[in-house]
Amino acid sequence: MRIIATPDYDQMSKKAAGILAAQVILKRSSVLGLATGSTPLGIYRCLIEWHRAGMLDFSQVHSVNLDEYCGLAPDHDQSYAYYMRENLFRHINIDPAHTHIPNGLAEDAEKEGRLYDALIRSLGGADIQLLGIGHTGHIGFNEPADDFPALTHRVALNPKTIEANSRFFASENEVPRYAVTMGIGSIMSAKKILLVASGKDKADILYRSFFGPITPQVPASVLQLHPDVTVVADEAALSVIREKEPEALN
């Protein structure tokens, strides 16, 4: 594991969008696992800038996503499908055919999560995944469980995931319960894994997901054990780190 500390948010956006540049320079055909929730904003503004510049092609990349809530339709304004499109994909030149995202309408979820599965090994499985980290450790929508689920599935959403997420809503009532996302076994496989975090909220799971045990109360916490993760953070998420384990970001 490799911690890159940064002072704030925007150079934490900064650095991590040049990693996924450099993927996309060195590989024209890249898989990029892609994340949503405000962290990733900041990457994707990035990303655009520079393909606007002429500095990016994404002509043949491919692209897929964590997770997509169940219940709303790809042109629903909280739908992810949605959120890539207005904040990133409309504004570079990557085929909207090589996009995807989860069903979250699909009737019979443990098919569609199949069918997920099986469309990202037919890619050869993302060259690089970019996960933001929840308040709960999850990563994708995989909430505290008791065990680490491996494939695609349809998950009931955490309360605190709720509450985090109702700001995007009108109100708490209007955030779907359920979602269909990655699962444990699906973000592994991913050759490189990119993790972000920002802010204080997020110092006490960070250091909890990469220096306390390996559980899946804290999902987060398998990272542990894949070969190639990034972590890049600012200061702020990294104060618990600097704290306990400082010699982890000298």
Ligand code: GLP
Given for the second form:
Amino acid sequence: MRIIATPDYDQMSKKAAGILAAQVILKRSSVLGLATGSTPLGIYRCLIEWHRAGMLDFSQVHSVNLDEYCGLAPDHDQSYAYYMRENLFRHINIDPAHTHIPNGLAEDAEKEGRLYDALIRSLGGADIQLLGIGHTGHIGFNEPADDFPALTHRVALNPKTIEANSRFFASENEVPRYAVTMGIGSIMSAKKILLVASGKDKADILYRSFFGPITPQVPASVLQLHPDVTVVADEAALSVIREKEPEALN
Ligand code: GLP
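Could you present the same protein in the form predicted in complex with the named molecule, rather than the form predicted alone shown above?
Entire complex below, previous chain first.
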């Protein structure tokens, strides 16, 4: 694992976007695993800017998103389908038919999970998977649990996640209670992982994820077993690692 420390959110976004841009430049037909949440927004702004500047061509790129809320239609303004369209896809030249997000309206969530994993496999897996991290240590929507769920599945959201995500909804009651998420196995099958984090509220969970025991109670801790992980985080998010494991940063 390599950790790239940046002074602030803006630099975190630029560095992480640079890594994704390099992936697309080196392989035009890359499969990008994409994420939502507030952390990747700056990355997507950079990618849009560099696309407009003629630096990035997404015409051959495929994307697979991590997760989607259950019960929200793709045109609901809090669905992750809407988020991806508004914050990235409609501003770049990616073919909409190449963009994939789990179907939050699927009646049979198990079947939807199987289809989504088959789709990821048929694309050859993600070349790089972008991840944020939740306060519970969740990646995608894999919440603390007794085991690491391998495949794409339906999950009940942790109360802490519902509270954290309520900032995007009119009230906490409106936050969906379930989501469909790539499983830990689906995420781990990506060739490279790029995890981004910003802000002091992520400092403790970032330390526990990468320097604590590997346990499904901290889902992101499984990333310690992945052979190619890059963490790009700002100093605030790295403050606990800087205090307890300074030699991991330089
Ligand atoms: C959301 C998403 C995750 C994301 C996380 C952190 O619930 N499902 O993929 O990484 O929470 O979000 P943020 O970046 O807004 O802190």
